[in-house]
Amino acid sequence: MTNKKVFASRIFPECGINLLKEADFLVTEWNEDRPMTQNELIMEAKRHDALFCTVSDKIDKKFLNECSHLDIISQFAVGYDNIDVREATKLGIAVGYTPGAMTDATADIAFSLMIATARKMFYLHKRIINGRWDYFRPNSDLGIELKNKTLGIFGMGRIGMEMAHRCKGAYNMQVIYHDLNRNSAAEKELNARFVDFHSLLAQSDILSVHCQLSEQTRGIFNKEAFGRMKPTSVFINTSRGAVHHEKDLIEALDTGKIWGAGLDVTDPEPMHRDNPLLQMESVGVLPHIGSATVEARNAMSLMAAANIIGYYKDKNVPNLVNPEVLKK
């Protein structure tokens, strides 16, 4: 098809590689066990015709500046916030990006967070290593249950429906959601009732973020909004670190305003080792492994290999933020 050179900013799984390799693409992979710089990522892409990259590089206005020749960036994620989207359409650039490739793997991971959290398991796990199980306590190690419960979500998108899914189904949970659009399918598959940010806040007993991270969203989980949730809610965080303001979790925490939290997601990540998250007995941290399944990772390599196939063979890019940019 092409000798169009790709640069590909980690070492992607081979599946979206080969294909891109199949299609007569020359194909370069950074190959250290490191992430690079961002004047790394400069210096290769401007020998590259496109970039396969991930969202822990940054292609903010100083790298598009310096690499305005490339036609497309593909990014290996469903987010896109670390890419500034007006400046790539700006120049020209189009942006792709992979959703729904990952959409079971990060509901599973929260759907286990809210279980785990719920039931104090990352705690007293630790407790038995730190060699802490002793003798029967009637009134301690004390979890909550789910059945019944109001689940609320942030952001009633793929990942928002299919958690949604699991705590009907498993724990017969009432659904509320909030979100710029009404979802018509969750209010006809799962009888969602749409709330405003404050009722959400309000009536949920778990409250499970599934939002993109933008300019409205960074921060809004933060003191005065934690100060309206119930002292019994858990906060279930499987986004971007970002949405959430972490001392103000922290603190909502150590007083009580609400009752845990289960974080696939942190900010910064990765968290410190000493961050006082990790020792509280009602939290759950992982180190933002949502789509950490061979299904997930495989299909989002071949969703942004394809992105890349697309615009090069007849400008019809499968998953593109900015479509604007082909009709220039």
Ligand code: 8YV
Given for the second form:
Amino acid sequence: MTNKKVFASRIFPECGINLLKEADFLVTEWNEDRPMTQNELIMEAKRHDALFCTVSDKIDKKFLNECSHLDIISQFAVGYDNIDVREATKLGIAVGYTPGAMTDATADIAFSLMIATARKMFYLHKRIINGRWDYFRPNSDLGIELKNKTLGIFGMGRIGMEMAHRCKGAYNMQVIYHDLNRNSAAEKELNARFVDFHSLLAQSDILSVHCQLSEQTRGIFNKEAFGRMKPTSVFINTSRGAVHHEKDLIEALDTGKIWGAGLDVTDPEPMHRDNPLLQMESVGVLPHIGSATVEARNAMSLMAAANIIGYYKDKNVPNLVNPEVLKK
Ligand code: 8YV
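How about the form predicted in complex with this ligand, since we already have the form predicted alone?
Okay, now the whole complex, with that chain kicking things off.
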């Protein structure tokens, strides 16, 4: 059917790669166990028609102008802040992504971080490893309970909604949210209340971030924002590390502006091993594993492959970031 050449920038789950091969695509995979440098990626992309890539690949103006011959860039992720979509659109390159594939997996991580942080589990586990499990003390290691608390969701999309469902079902939490747009399904199903950003900060006991990284959200959780939160509150981020300002977060925890934080995303990634967050009692940090389940990663691989196949079959990309490109 096709002799189109696809370059895959990492070793992805093989179900998606096999789907491409079965549809007669010629697939080349980067087979080293590390992300490619941009120069390596440019060199390979120049020899291919389509790119199967992920968030560690820097698809900026420079890359796009060197590889403007590409038909489609198929991102193995729901977030695509590593791609200059405006430039890709200008150059007529389609950008595919994989929304929905990791919704449950990521909501599970946000939910687990909330509980683990509220009960200081990461810290207490480390203490056992370090040989410091001595006496019972009635007044130490105290966490906070979650029942009937207020959950604030920043970014009420698919993942935010799943997090809210879990919190409402398990703990009868009241749900408030802030987003660019109202989410009527969340208002109906979860009785979620839309509030402005400052009210979200002031009223949330747990504040969980599920937005995209954009110019509007970059660094929005800064000193001023943390200063408006409750001293008993827990901040959870499973979206992108750059949405919070990490130095300001450390200071907010240090000075008691907020009580705890659970992070699956940090800025930068990987986090430096000397980062003070790793020593704090009511903080839990994970190495960006929101989508790391067999089910989610396989679904992402199949969706990223389907986007490429659809493009060449009949210019019908099931999950396309920039539909303008195919209208031209
Ligand atoms: C992955 C992600 O951890 O989908 C996203 O936006 O951040 C995660 O699914 C990973 O970045 C896959 O590329």
